[in-house]
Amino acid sequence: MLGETGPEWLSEEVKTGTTIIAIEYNGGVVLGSDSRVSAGASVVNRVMNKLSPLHDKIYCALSGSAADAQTIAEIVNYQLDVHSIEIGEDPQVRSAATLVRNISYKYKEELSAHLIVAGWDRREGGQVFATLNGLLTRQPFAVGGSGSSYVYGFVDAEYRKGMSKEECQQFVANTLSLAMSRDGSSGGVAYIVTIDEQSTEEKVILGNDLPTFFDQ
């Protein structure tokens, strides 16, 4: 019939989960994600990494709509590699996070996608920002995703200035550990990044092999 639309599940929102986490440390920063790509109870991808590299000491963590996410990460991608040619030298974390603000903004309408940026430059070493429908704010740590609910608490209770390096790594692996046994649409593996002025480590963390609590 004319008046027909199609089923009801064609027209339903599709509900989209994950953790993603960053925080700052003195000399650096360290980002965290899970790797579950769902569709409503749907899980489609197990082990994506949600950790998109936009220059070489300037990362973000990705959440909402995978294909969405991963289009912004391009796009800044690309115009931090123009933007650095023109200046000669590497672009600020500042620089990489307003651009992911103002993508985000234009075309909020159109694109799901919650971005935290976070790296190192040699003008403000370390630095996390949030970046949500135009807001752009620096944070000494940050959450996202639909996981990040069931952990407030904790980041919350555990964080304090001036942790190491090895307190931040420890920090961001019990948050993702914790966020991905409460919350269905978050597991796999934990992908975690350490920037700072010396390298960019990448490490994933097995299942298995996440710290554990006491009713897991």
Given for the second form:
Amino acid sequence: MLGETGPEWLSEEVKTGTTIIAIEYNGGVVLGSDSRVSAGASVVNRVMNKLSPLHDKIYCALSGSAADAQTIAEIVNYQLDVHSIEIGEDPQVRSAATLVRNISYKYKEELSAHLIVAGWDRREGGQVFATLNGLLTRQPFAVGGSGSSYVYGFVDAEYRKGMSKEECQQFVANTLSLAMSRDGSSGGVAYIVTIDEQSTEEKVILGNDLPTFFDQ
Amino acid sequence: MAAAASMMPNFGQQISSKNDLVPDWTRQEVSTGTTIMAVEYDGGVVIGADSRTTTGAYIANRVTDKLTPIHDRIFCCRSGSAADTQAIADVVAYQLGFHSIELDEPPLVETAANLFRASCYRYREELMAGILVAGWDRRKGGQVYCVPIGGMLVRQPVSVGGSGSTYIYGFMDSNYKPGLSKDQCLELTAAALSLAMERDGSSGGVVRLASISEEGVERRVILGNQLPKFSTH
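Could you drop in the structure for the form predicted together with its partner chain? We only have the form predicted on its own so far.
Following is the full complex, with the preceding chain placed first.
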């Protein structure tokens, strides 16, 4: 009994290993994520939805430490609610991204999470913001998480300006599938959220329905 | 001050670590940061590599040739420590040349790959070498064998290696299909290497390609301004 420490995963930090992606199209955005949460070598949740709503038409994609990412999302959700009541209308995507960035930058030494913020607002339409390490930058698309390294080449080659909504959804599904098959910390199912002026649509693609490639 | 440093060798270490006169890169190992790739097609193989060798943040050679001939129709693509891979390639080229004379026949690609594996596995603690062995022989045609760090050996229809390879796994998985022609393989390799060179700081320069078949070896170079371009914001 003395010196017995139990299984390793009890003392490993819980991380959302992850692949996350967000891409804007004319009129909205598409966000995607995998569903694996790991503590060391153990998968503690194989169906976690890492696309978290910050407001009706603004979502964020979580990666890095699960606790840090979830907490930032909850805090910003609250701050955005207060802000939108104060201004009397739906908040801008840039405001949501700025709130996330403010927390990420102020506590950058203590936190290890990267959130991609994406959504639709009346003023600028679909927008994607990256907030890595406390920066704030608007991009046509953004990838993040451990699995993203494996698909930089793919997204660089396949991305074209002016893709339609369906093309963006296919792009997200392909990217997630490729990353999930190469990254040990990404896997499970693919969650895809499409946000535009009319609606916010959440979709799940189960493992066997994901796009496959030459060696599968 | 630089003169003072060289006149007092005993204090060399102290002085160099305490001021900026001796740059960091003089104390870093020379590494082929690298992206390398090899693809089989029906009748041969296509291999490619970038051309950057770094010591820390300094680019020691911007036109390196990482595609090293081991025999007439067998090449290797080198990644990892430049010294280690050059030494291993020299040893294997010698062993293979000797073996081929004994046999009185061109050697098999699998033989060359096993010689690499033998050295990389035996000295795995001391070496840092990730090698792709590719070539053509009469028995099995075009073959690609991967000998990564640690010294395992596996044959694959397409393989990438080096620090830049992580960025192109997705591209390779989605764009490679069995049954591509030689020209399609050349295009695929050039595109993949360009994408990796764009994202990986340790890869860059020019793209060196070679195709190996029964007819022989054809080498070419694609210069920076002629590389395929992709639209990224």
